[in-house]
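This document starts with one chain, in the form predicted alone, laid out as C-alpha cells.
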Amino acid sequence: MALTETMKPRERVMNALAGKPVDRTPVANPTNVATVELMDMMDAPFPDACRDPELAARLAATGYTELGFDSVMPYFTIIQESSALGCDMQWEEKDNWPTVRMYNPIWKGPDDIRIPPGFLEHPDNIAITRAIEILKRELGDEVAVIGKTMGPWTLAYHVFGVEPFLLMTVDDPDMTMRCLDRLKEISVLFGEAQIAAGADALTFPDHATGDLVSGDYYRRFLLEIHREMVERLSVPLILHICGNTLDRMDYIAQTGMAAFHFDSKNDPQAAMDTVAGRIGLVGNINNPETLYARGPEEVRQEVFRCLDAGVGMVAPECAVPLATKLENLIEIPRAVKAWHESHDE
C-alpha cells in the first residue's frame, strides 16, 4: 500500500524532536549532506561554500530539493567558531574538508580564553547565520533549518590542541572545568544567533568520542554542561558525539536533549535499550563502508535495522564522506518511505 504523507517535512522533524506522533520516521542529518557531486551541480565548492552565505544556503538546499531529507543544514564543517577566534585554518580544497591546525594552538588555559570583539560579525560566522536566514526565508515553511554550534569539549581541542587538553583533563581536572565553563559561553552565544536568524534546530557537537575519553569522563566534565545547555537555548538540541558512546548513553538520556545522534559503531536495539526512551535517536547509517564504498541495497537494509530498532531519526552516522554516491544518499529516504509502506499496513 502507497505511504500516504500527512506532514510537511518541517513538521515531521519538529514533532519527532518534540516526542509527539509523526505520520512517517523523518530523514534528517543533524552535520550534514554535502557532497562533490552537489557542489558542482549547484556551482557551490568548498572552502568558498563554507564561507559565502549564498553558497552555503544554495548548498545546503539541495540536501531537501536533490536528496529528499526533511532539514536543511548549511554549517558544513565544524570549525567556523574557530577560525572566528583566531585558530590557524587549513581551509583545503573542495575534495577535502577545512580544518584547525591543532599543532598550532592559540591558548594554553582558562585565562587565555576570550570572545573577540565582533565574535558574531566575523565572516566565517555570519556565513552561517546568513545562510540560516536564506533558507528559512525561501525553504522555512517547507522543511526544518537546523543549525549547528560547538560543544565545549570541542572547541577545547581546537583552541589548545587536542593532546594538551587530554593531559589537562587528566593532570588538573578543576583547570579543564575552568575552561569548560568559559568555552560554553562561545556555544550559547554561536547558538544564539543561529536562533536568532531562524533556526529551528540546533546541533550540539561535542567530540567527547568513545576513542579518546571514557563514559565517565563524559559524566564529570560534560552532563550538567549539557544540561544547562537544554536550559540556555531555546531550540531543540540534538546532540552529537562520534564513535563508539554505549557507555556515556545512560548519562547522555539524562541531559534533557531532544536527541541523541550516534554514530554507527553503535548497534541500533542496543541504543535503544539503553536510553529506554528518555532521549530521541538520530542516525546511524555507516559512512566509510556502506554511503560511500556499496549500493543502495546494502544502505537500504542499515535503514531498515535502524527501524527495526525504534530509532526515531534516520540519518547518516555523521557528515557524510564528500565523495559519496548520490544515489546512495537518495536511497535513505526512499528506503525509509518503502519500511514505513511494508509495516503500516
The other form holds:
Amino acid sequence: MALTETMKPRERVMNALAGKPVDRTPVANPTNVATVELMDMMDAPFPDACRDPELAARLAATGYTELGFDSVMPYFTIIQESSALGCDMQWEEKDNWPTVRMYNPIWKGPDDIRIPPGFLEHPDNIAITRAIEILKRELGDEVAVIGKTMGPWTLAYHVFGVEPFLLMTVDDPDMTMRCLDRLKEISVLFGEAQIAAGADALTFPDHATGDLVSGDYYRRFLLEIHREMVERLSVPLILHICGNTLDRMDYIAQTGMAAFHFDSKNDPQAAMDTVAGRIGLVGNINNPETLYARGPEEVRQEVFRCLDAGVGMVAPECAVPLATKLENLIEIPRAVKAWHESHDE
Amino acid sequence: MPVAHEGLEQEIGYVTKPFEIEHIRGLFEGTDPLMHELAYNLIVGNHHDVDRLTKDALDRDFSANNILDDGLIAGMAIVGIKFRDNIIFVPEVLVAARAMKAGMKHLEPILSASGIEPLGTVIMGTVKGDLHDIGKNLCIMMLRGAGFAVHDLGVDTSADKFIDAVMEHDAQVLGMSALLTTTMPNMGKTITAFEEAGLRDQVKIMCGGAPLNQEFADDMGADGYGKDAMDCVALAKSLLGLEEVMKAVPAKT
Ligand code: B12
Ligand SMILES: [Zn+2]
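Could you give the coordinates for the form predicted in complex with the partner chain, as opposed to the form predicted alone above?
What follows is the whole complex; the chain from before opens it.
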C-alpha cells in the first residue's frame, strides 16, 4: 500500500526524539552526510565548507534537498571547538576530514584548561552557529536542524592527546574527573550558542567507545556528566559513540538523553533489547562495508534490519565516508518508505 | 602446574583457550620467581616496579635475554590475550607498554651490544592522510614484545617514506595501518609505489586497521591482513616463515 506522509520532516524527527508517534520512521544524520560528490555539486569543498558558514549551510542543506533525509547537520567534523581552543590543526583537502594533531597536545592537566576570550566568536565556531541560523531561516519549517557539541571526553583527546589522556585515567582518576568537569563547560557553552542560533536538537559525541575503554569507565567517568548535560542543555540530545558500545548501553539508557546514535558493530536487536525503551536509538547503517563499498540493494537490507528491530530513527552509523556514492545514501530514505509500505496498513 | 606467584596465577586465569593456556604456562614453567614478579608487574602496569625489578635481575646476574623472554615478553603475551578478549582496554595496555619500556631501558643497551639478532626487522606506519595510531602502536608494542626490531614511522606516512625506511633498515616486513575509508586506498598506492620502484619482491607487506578486511588487503596486493595486535605478530612471523619455530619451542625451559 502506498505510504501517506502526514508529517513534515521536522515534526517527524522531533516526535521521534520525544518518543511520540510518527507517520513513518525518520531518516537522520546526527553526525553528517557530506560527501565529495555533494561538495562538487554545491561548490562547497572541504576544508572551506567546515570554516565558512555560507558554504557549510549550502553543503548541509543537501542532506534534505538531494538525499531526502529528515534533518540537516552543518557541523561536518568533530574539531571546530578544538580549533577555537587553539589545538594544532591539520585541515586537509577535499577528500579527507580535517583533524587535530593530537601528537602535539596543547594542555597537560586540569589547571591548563581555560576557555579563551572570544571563544564563541572564533571563526571555526561561528561557521557552525551562523550556518545553523541560515539553515533555520531557509529550511527551518521543513526539516530538523541538528547542531553538535563535543563532550568532555572527546575534547580531552584533542587537548591532551589520546594516549596521555588515557594514561591519566589510570594514573589519577581524580585529576581526570577534574579535567572532565572543566571541559564539560565548553560543551555547554557551544551547545547553548547553537540552541540560541536555532538548533532543534544537538548531537553530543563523546567517544568513550568499547574500542578504547571499558564499559565501567563510562559509568565511572561520564554517566553523571551526561545526565547533567541533559539538565543544562534545553533541546533533545543525541549521544554519539561509535564502535562497540553494547556493554555500556545499559548505562547510556540511564542518562536521560533523547537518543543514542550507535555503530553497526552492535546488533540492532541486541541494542533494542538492552535499552528496553529507556532511550531512543538512531543508527546503524554500516559505513565502510555497506555505504562505501556496496550498492543500494545491500543498503536496503540493512535499513530493513534496523526497522525490523524497531530502531526509532535510521541513520548511517557515523560521518559517512567522503567517497560514498549518492545512490547509496538516497537509498536509505527510499528503503524506509518501502518498508513502511509493506508493514503499515 | 600453577605458578607460586598468586597475582600472576590469577592473571593466567584470564587465559581460556586450551592451547593458549598450555603455551602461557610453558612460558613460566621452571623460570625464577623473580621473573614471575617482573611479568606480573608488567601486566598490571607498575612501571616503577618493573624498572626496579629489571635492575635487580641484572644485578643478580640474570642475562638480559632471559629477563626479556621470561619476564617482559612472557608478561606481554598475557596482556595481548586480555586485550583481544576485552578483559582489558587501551588504557590498561598503555600502562603495560609503559612498564615494558621501563624495563627495556635497562636491557636494550646490553642486548644491542651483545649482538643478539632480532626475529626480523619491521617497518610500521600509518598511511598518508591518517593520524590514527593507537592500534598501530599496540601492534608495535606486541611486535617488539615478541622479539622483532621495529622502526616506527609514525602517522601520515607517504609512500616515499615507507620505501626509504625499508631500504635504509633493510627491513623484511612492512606494516601499514589505516583507520579511515578515505585513507585505505593509500595502502594500495604505496604497494604500487614499491612495484614501480622495482622493490616489491624485497619486502613482505602486511596491512591492518578497523575498516580493512582480508578481501580488501588481497585486492590491493598485500601479502597479509591482520585483525588485531596478536594477529599482527602471528602474521609477521608467518611472512618470515617462522611459524615452525614457534611450534617447535612452545615451552621454554
Ligand atoms: C580514537 C579515534 C580517533 C582519535 C585518534 C587518536 C589516535 N592517536 O589514534 C581521534 C579523536 C584523533 C580521531 C580522529 C578522527 N577520526 Co577517528 N576514531 C577513533 C576511534 C574512536 C577508535 C580508533 C582506535 O584507536 N581503536 C582502537 C585500536 C586498538 O584499534 P585499531 O586501530 O583498529 O587497531 C587494531 C587493529 O585494527 C589492528 N591493526 C591496526 N593497525 C594495524 C596494522 C597492521 C599491519 C596489522 C596487521 C594490524 C593492525 O591491530 C590493532 C590492535 O588490536 C574510531 C571508532 C572506533 N570505535 O573504531 C574512530 C574512527 C576510526 N574515526 C573516524 C573519523 C571519521 C575520524 C575523523 C575524520 C573525525 C573528524 N571529523 O575529525 C578524524 C580523522 C583524523 C585523521 N585524518 O586521521 C571514523 C572513520 C570513518 C571511516 N570509516 O572512514 C571512525 C571509524 C569512527 C566512525 N565510526 O566513523 N579518531
Ligand atoms: Zn563516530
